[in-house]
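Single chain ahead, by itself, as structure tokens, in the form predicted alone.
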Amino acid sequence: MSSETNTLIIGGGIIGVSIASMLSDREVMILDSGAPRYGTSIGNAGHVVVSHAQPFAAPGMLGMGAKSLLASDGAFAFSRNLPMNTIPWITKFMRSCTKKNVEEFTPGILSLLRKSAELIKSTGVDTTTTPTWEVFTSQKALEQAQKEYEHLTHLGIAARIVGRTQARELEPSLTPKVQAVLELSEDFGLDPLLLWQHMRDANPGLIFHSNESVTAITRVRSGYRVTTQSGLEITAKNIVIASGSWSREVGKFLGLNIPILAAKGYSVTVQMHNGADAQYPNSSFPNSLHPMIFADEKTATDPFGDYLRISARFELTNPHDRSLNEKRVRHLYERASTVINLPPIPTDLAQLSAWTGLRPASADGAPYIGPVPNLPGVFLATGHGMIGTALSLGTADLITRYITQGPVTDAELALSPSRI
């Protein structure tokens, strides 16, 4: 029941397996508490979004959040199962919604997003051949699209505005409600499960322990000894906490107070009908061609062949809340159907493969990536919020450079856990 390794990664989601794949030249183990649970690593929209370089805590977020809370089914919400650290987290988040916060973290996040996108494409995992579209439906759609275009251009991120008529010609799945489209030229989509499977298999020497929850971490001469609920003891020179929404609980074993809350998201996977069939003899539901973000409906979609993944919601909750609310599922489907032509929602919601996952939301809206001060050999790779898949390989590349003492830029240093 005892073993040794060079690097122990706590967390077997997309971040953990990506780090393991890049450390294939040394002994690596992964501990994961589920089989499979993996936070949102396998059920999200699968967007790789270079355009989302701005930290989640930014000017305007407080107003948007308040508006969402007042809605019957807003994208942002609080669950009834909030943990004790919610109030300190919210207080810090509110204080972080500043221009200074955006300026501090955007360069590092953008650098890692671009690196991650490059590395993901080099894996050979299937990605969409079309870029992501941000779709606007409100009365101020053109104004919104122009403002977002100017923001991205200022950051040096490629984008272009697509006219309403041209957009509906290029993307037949769109409804007449669409008023404007912004093409996010550097963004693309993929099936997140396929990426996770590929990265797990990329290190053939990886030892993966499933259903193993950490119960203690102690310092020893050779590094750290990690004990699990089954009695497994692993001694490692390096520990990487990549536990997503459970990172705060793991950090406590080392005396860390990582300001992270779990943010629950929902997704459904819809089988499309490209042309009339027996069930819908008078209707046609063309397959979507682009990954899409519905700016006003706060919903994301991604085409997986004849299936469409639809994802939304950012519900702050505790890290064990995987409850599935059927009302939320229906609202998710209804919001998406106002922008994209979908078949009528099935009576049996099981046909939608409804799913929930937990995102690790940091208090300042930026991920924690790097070494922990005063704990040599301990690294954090968590707090990625809604862009964990997009940042996965970029995060792995940065953690690998830290472990192997490679070069790290000032922009990347800003994401260090030293700010906790």
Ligand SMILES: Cc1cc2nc3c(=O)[nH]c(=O)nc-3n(C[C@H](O)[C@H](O)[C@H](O)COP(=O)(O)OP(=O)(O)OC[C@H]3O[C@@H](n4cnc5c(N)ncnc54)[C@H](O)[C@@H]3O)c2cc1C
Given for the second form:
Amino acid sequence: MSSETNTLIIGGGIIGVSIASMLSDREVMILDSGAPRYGTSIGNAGHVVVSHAQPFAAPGMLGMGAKSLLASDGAFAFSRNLPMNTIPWITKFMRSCTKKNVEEFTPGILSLLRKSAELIKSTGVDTTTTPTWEVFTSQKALEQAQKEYEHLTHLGIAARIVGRTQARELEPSLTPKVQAVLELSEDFGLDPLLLWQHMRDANPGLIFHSNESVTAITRVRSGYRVTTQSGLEITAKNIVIASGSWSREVGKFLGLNIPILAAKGYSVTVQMHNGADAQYPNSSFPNSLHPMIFADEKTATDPFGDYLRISARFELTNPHDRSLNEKRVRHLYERASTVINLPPIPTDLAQLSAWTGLRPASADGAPYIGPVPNLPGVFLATGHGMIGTALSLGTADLITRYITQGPVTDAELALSPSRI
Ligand SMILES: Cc1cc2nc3c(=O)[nH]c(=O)nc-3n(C[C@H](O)[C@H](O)[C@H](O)COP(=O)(O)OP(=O)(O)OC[C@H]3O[C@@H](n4cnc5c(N)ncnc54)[C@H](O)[C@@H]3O)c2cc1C
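Could you output the structure for the form predicted in complex with the ligand, given that the previous block was the form predicted alone?
Whole complex next, starting from this chain.
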């Protein structure tokens, strides 16, 4: 079976479907080895965080990482199943934890996050009406909140400090442990499944091949010929690698070495109690109104619809490791319980709908978005780490401008794969 298209996207996660939606006036196909595989883009925490414009590799990260590795259940960890390429990735990551790295990538990430937030709101997909809160619980909470406030204000990102008493009045799910709250006025939450479905269906001309895993890519006169495990052959003028945690594997077919590692995260999802006449009146899980990030517990919560999702952990591993460790689920729940009023953990953990997903983590903590040097028509849209949903439509907008030869700013150029 062979066919042709203008643009072929490898990967049907949120990045792939968002790009397809914006190329609606061109022929576009997606190949995905699942439907999409492992559902990282549909099971994540759904925070749209303009406030997270700083690349993940930044000063202070090494100290925080080291402290976390020494703790019995820190937020950052290495699994026992690490792939061979881990050491060069870690070396590059450590070298990237500099002020220069932050200055180089923050403007580009910020402009894409803002664009994304604006475009996501314009889709009509349900979002939380309350802004996101960063919650501090340590003895130095006020100092931490003030420092973060100054950092965000310096970048021009809207934020305000909410006092402890007012915070507990406005968000009844908080426990007395809360000391200070920073309201991140530009941030909000959503159900990532709804956004993914909306973007997948936005381009009626899109051909989405599920369960087709790319096994080879060769250069031909009219572009590239891509082959899958079932024998499907597609020739395309443009190829976009949007293969998340598997981008390194896909890039190899073109001789590329894309420095990406999978970072496993955990979540649990529970039905909230919304009052006596609510759909789940017997649920013992509290109402929570704001998407929240617990800065000291390195845990996040997002209330969407009747559900509350709690997520945590960044465990470097191989791109096929979705193992779910019950001890980690318990720790995640217990850590969150210190900040929001959750009932005791159920004996049957199945009630928590525990889940793991794999974040595509780049070695310098910034995404790779743009054309690949010396491979005309090949583009990368990967390495979005913890903020793939938040960056989705901004990434799609930028890739579309590259493909249609629209204008690209210097800040956006900094994110291009020419730095690999
Ligand atoms: C616990 C957790 C919480 C998170 N919370 C948030 C959050 O609150 N906000 C946020 O913005 N982000 C969050 N993220 C991160 C976000 O989920 C990711 O950044 C995002 O999903 C990456 O999207 P993607 O499309 O690049 O990758 P994916 O969704 O992984 O899609 C890549 C696709 O490529 C396909 N593929 C791979 N290899 C091949 C091949 N050979 N042939 C064909 N197809 C292939 C795969 O099948 C897969 O479907 C979270 C992640 C986790 C794990």
